[in-house]
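What follows is a single chain, given as structure tokens, in the form predicted on its own.
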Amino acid sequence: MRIDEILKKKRTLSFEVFPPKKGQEGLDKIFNTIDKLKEFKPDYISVTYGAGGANRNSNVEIASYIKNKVGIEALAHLTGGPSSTLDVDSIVKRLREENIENILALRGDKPKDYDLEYCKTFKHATDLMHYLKDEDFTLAGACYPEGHSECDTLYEDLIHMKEKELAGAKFFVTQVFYDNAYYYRLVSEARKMGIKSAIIPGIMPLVSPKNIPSIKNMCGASIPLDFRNMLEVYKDDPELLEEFGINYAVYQIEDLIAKGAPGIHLYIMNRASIAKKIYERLEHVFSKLF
């Protein structure tokens, strides 16, 4: 079923996992966590991956048994950056055998080592959109609560997120965030704008400190200083820390559902563990306004 036919009908819980880099031995672990995942009842598992176009083949098998094995909806990621016509078409093609219908149209991140032109003829996922707009494909598009890092202000991002609704996208899913007023704050400048698609947060439980950097680095989020700072008292204990962040994600999560989300997609890093903690913590939320 198409993602935005189900969003028309209730609140959607997700989960996005990426493809592992050990061959046949990754997969199998990566398949044993959908199998997990199937338990929490999630309306569609989103599969990302690597920068540049890594695990790209992968990306196609793992959709396949999310959709076909394990019978949810499979959200497949596609990249334009550096991909030709050619590698968008036999990606597509793939997609349509294994009757995935549901496609995150991206640019994609630059990989901090590549040498050659990364956008070619898909400088922008709007490029990407409006490719794939015939291919009866339901698409759908990222979004920055706290804009874009290429961005010079927020409505200049909002003015982009526009041309992706434009473009074909049919509901959004945001970056990592960790402050929910950023939220709430693209929401309403999205539907001042005349943005009508629904919006969904993306949460990542943080978990270790470690992680900090890299989260500013790859998505621009602001950590609020009080959350910060007690992951860091806790840093040298991992099992208390996780107990944090996990439930710090369900306060977020809580504060979304009561004023309005329309779903939560969850970043869990492909740790059923993690998607386990947070279920069993919202399970009667989850059964009641999901």
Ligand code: FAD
Given for the second form:
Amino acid sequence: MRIDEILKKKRTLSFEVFPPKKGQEGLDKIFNTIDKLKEFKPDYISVTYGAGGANRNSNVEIASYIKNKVGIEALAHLTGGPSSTLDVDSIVKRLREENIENILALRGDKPKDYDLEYCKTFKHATDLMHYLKDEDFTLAGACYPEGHSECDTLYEDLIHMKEKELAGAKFFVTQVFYDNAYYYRLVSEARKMGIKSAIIPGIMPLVSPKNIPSIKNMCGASIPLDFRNMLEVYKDDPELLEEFGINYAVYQIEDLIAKGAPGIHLYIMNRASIAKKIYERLEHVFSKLF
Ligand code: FAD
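Cool, the form predicted on its own is there; where's the form predicted together with the ligand?
Entire complex below, previous chain first.
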């Protein structure tokens, strides 16, 4: 089913997984994770495309497993930046063959050795969206509660978010954030710009202070001082840290739901155990309000 159609009827709970770097063993592991995620009744599961150096080739295979073997809706990420039209055509053909109906159309992370050859054909996510417009997919776009790192102002970024909606994005999924105020500001400013689509908050439990630098570098998300303090005080106790990180994510989710978020997208880092811990704490909330 189209995710925008689901969103018209209910709040969505979704998880994000990423393909293993390589190997059948890695694939079997992710299939096993997806099997476990079914228990938490997600409305869809998204699969990243090449993020963090992950293997691009297995993106369609994993999306197909989600949709055709496990019976959960799949949202396949697709990045235009590094791709030619031939690359995109071939992925789109495979997605169509596997009955995948939803694509999160992105530009993609710029590689470290960025040069002008990168983003030759699809400079921005909107270029990919325009290219896919006549294909029969529901398109989604990414958005950034604290603004995208390449934009000087949130307003500039919002103009491009509006362009994504005009190019066919039917809903948005946000970058990770740890201070809900950024999400509320994004939604409020987006509505003022006339953006009408659902904006689904993306939550990633932060379970170790070691992850703070990568969160800041990769996602640009700031960590509130209180939360950072909790992580640092207990930095040598992994069990306590996980507990604090999960509880903080649960607090964020409850606040988001109470203030009307249209769904929750959980970045679970391929760990079904994280999804389970959050689900168990919120089972009643999910069954009543989703
Ligand atoms: P764009 O929309 O192209 O935006 C990039 C920058 O350019 C922004 O600053 C934007 O404001 C600006 N911009 C946009 N349009 C224009 C224009 N016409 N003129 C001038 N400036 C413009 N990366 C991966 O590699 N694989 C993944 O699977 C993946 N999944 C993600 C999922 C989510 C929910 C999110 C939030 C991010 C994901 N990313 C992924 C990371 C993403 O690719 C990076 O954040 C990337 O830097 C920007 O992608 P975008 O689609 O938002 O690009």
